[in-house]
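Only one chain comes next, encoded as structure tokens, the form predicted alone.
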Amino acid sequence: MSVMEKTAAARQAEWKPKIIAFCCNWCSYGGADLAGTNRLSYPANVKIIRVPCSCRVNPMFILRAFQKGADGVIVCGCHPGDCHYSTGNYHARRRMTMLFSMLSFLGVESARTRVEWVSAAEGARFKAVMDSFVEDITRLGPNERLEDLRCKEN
């Protein structure tokens, strides 16, 4: 094995993937909050972004995340039906249909993205959805299909 080889090797086993997940004020966010009141440890790898609602989730900050560096989004919210602005997560999980449908054309693997309803209630689902998705994006490795060089760190 050459030097370069061992040292790839090395940045492999170090690499930890960049999630960002993108949760509803009303239900996941407080799943997240359960989830840390109850003392589950999801991965700190994990950066949360607070939003009114799943549908708020425009389909350009999930491109604009993956070019910024992340390996993988989730977009978790209210379970259908139970959405504090009525349809909200219907509208999402039909735009983030058509989103990953693109995603799949541009080649960007369809696992890198999840919609997941996770309530306010469910502390340890949100600790799991968010501990299989770590796991998910470890197994797949960096994304590098949508990074842009330009904000990469040198």
The other form holds:
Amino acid sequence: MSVMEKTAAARQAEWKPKIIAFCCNWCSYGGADLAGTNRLSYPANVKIIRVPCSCRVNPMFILRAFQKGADGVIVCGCHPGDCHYSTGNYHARRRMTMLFSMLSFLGVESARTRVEWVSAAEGARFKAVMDSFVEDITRLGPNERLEDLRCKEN
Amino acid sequence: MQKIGVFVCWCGTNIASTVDVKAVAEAAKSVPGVVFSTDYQYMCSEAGQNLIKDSVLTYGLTHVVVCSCSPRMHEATFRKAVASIGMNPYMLEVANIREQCSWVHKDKEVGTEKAIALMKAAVAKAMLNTPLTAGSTPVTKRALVIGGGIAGMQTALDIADAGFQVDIVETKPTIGGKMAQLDKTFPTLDCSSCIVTPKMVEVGQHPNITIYAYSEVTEVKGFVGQFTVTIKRKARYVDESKCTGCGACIEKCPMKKVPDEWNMNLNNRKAIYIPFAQAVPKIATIDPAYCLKLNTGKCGVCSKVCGTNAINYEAKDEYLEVGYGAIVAATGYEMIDVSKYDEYAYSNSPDVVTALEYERLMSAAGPTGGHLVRPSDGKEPKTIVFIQCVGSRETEDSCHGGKPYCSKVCCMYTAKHAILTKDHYPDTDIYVFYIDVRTPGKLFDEFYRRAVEQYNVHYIKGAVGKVTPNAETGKLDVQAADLLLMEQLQIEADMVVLAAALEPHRSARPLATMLTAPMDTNDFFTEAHAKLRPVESATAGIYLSGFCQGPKDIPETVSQAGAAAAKVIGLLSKNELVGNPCVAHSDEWMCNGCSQCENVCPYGAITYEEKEFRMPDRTTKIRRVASVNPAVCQGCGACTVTCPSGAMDLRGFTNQEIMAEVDALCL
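Starting from the form predicted alone, produce the coordinates for the form predicted in complex with the partner chain.
The next block holds the full complex; its first chain is the one shown before.
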């Protein structure tokens, strides 16, 4: 077994999915807070980044996350029609549709990326979305498509 | 050179029980840029805030990271604390290790690991934070209250008494709302109209209040302090400035068969009408769906009898545009449509009525003049069955798709109905079928016990399975179960009253969309904080009053209405509002003048201007560049992503800062 293969096998064994969730400040971040207030457990692999609106999520952020070794990226915003800034989530939806189709063309499985609408009153929905997303990513295994090995420490 | 201090909060045991706070503080010490870290039991307490302030001064910290509860909770508290010692408040970051870590992850090892990751991401972001200064915007000193029920009236009165101008927009031809339709109020049994109609008069005569009755809000633009609202004034076909409310037109109107919504359609009114005698404003309205003149061109009796020449068949809807500093939603409630509860025979028998219809049947101003009789034959009822929780407290798998919540007032008004009915006819048999009797409130349980003990109302824990109109006896066969005695019951009732669920008014959802105010799945407006900011919406400048925020009885509604008014007064008493400094800005050297950002901006905050630039080769060049108006920009960031040259960035959430967070979380 070569060194490369050995490290790959070892990595697989101790692999835990790394998931970045971009949550808009007004709805989804509030939904995540409500999940907390209601003590609704979801996997700790999900790490949330607060953005003012889902339309603040630059496709570059998502590419960067994959480059740095994330296994899945989810963008959460207000339900259509409920955006705090009126139209932000529509921009996000269009941009992400474009980006995700490009990612899928590059070989990143489409289940690794998602856009979900979670309102500030939907703590239970936040948990359900995260549970199912983590389950999808766990099934797919580590993402190796866009990972920049130069970014790895070892 | 950045010198970052990390402060880890225990939040009593809320964080400390599932996150090793000492380990987080220890881990922070090895993060580049961190020069000081510590943990404390309650960072938000005065002692905790002093700890932060003292450490900033002692160690010369340039940035502060607090690992605690959600930034939606205490970011403002900590920012204020560091600002008090001269630090720019935007040099502070909060890592949410409570709502998004300790409360959702039970395993201490996992929780600690995540808390450390979140702390590192916050440090990475804080590292790039720069001082930000907010601009300010003027405040329009006028408030809009949407809804003229008891909630809206109380809010408007309180704001107006403080000296500010208030406009009330009400869809119905009169203010007063549901409370004006009620007969008596629990638990004191004082007459509802006797307390609400003087309030209506007070509102109508207040020099600072303008009532736009028979009107709707159709568009809301702007933001806190600077809203512009379009109000549609529906055509009344009666000139408000001329009508004296004498009622001569109503007397002579030949169109008599219009269902009277004021009396819950239990009787008829004319095509020109004043909803009730104490209406404010007391102005006649022509119902365009029924008016003969408007529909067939023949008639015109009302215009002939009108002494002031107020009738105008050519009237059109008018649109007003008014500026406001604050908006209060007070849209109230309505009863659910009970016709889908077929087992209770509501659609089949006039003697099955909703509680609000029963209210009108008992009211002295109602269709029967307060003489409680069966709608079908006008006879006095001998046996009445009250069914509780019709459409309330239903589970998700219920076939009716009712409401999951408790409507809160039904137990009390049913006790009231029972007592009042017994006062009318002491020998009536009254059965109340309930799931639970819920009577928390001042003098509420005493009132309910009075119904049971003094008035001998039969309270039966159980459910009614079916109500069948019996053609032979003319009565209603009620089949029910007594769940305590485990018996089936057959009751021959004269009337059945349904305590139907109350739901937010149907106008609330489209209004929420116009206001961009969040709502929950039941269409109640969501408050900014469930405990600490119960009368404010998360959207700045929008306030909540009454049932639109959640089920409430009258005293609760009035208290909340006053609370909302206090918040509005607080806002309107400021001349200027300090804005949000987290706004977009454009790097003029990178901007290529493409106009993409201008197209996506929902606020029109971006304009283009021709600017003279001194180029490196010492020539000057006129270039077209984007410029953001920081007073109008709300900081959504749509432009930053759309900008093809990367010139546009959002302060407080810069590309670099978010990238740094991504990097830190992916390590």
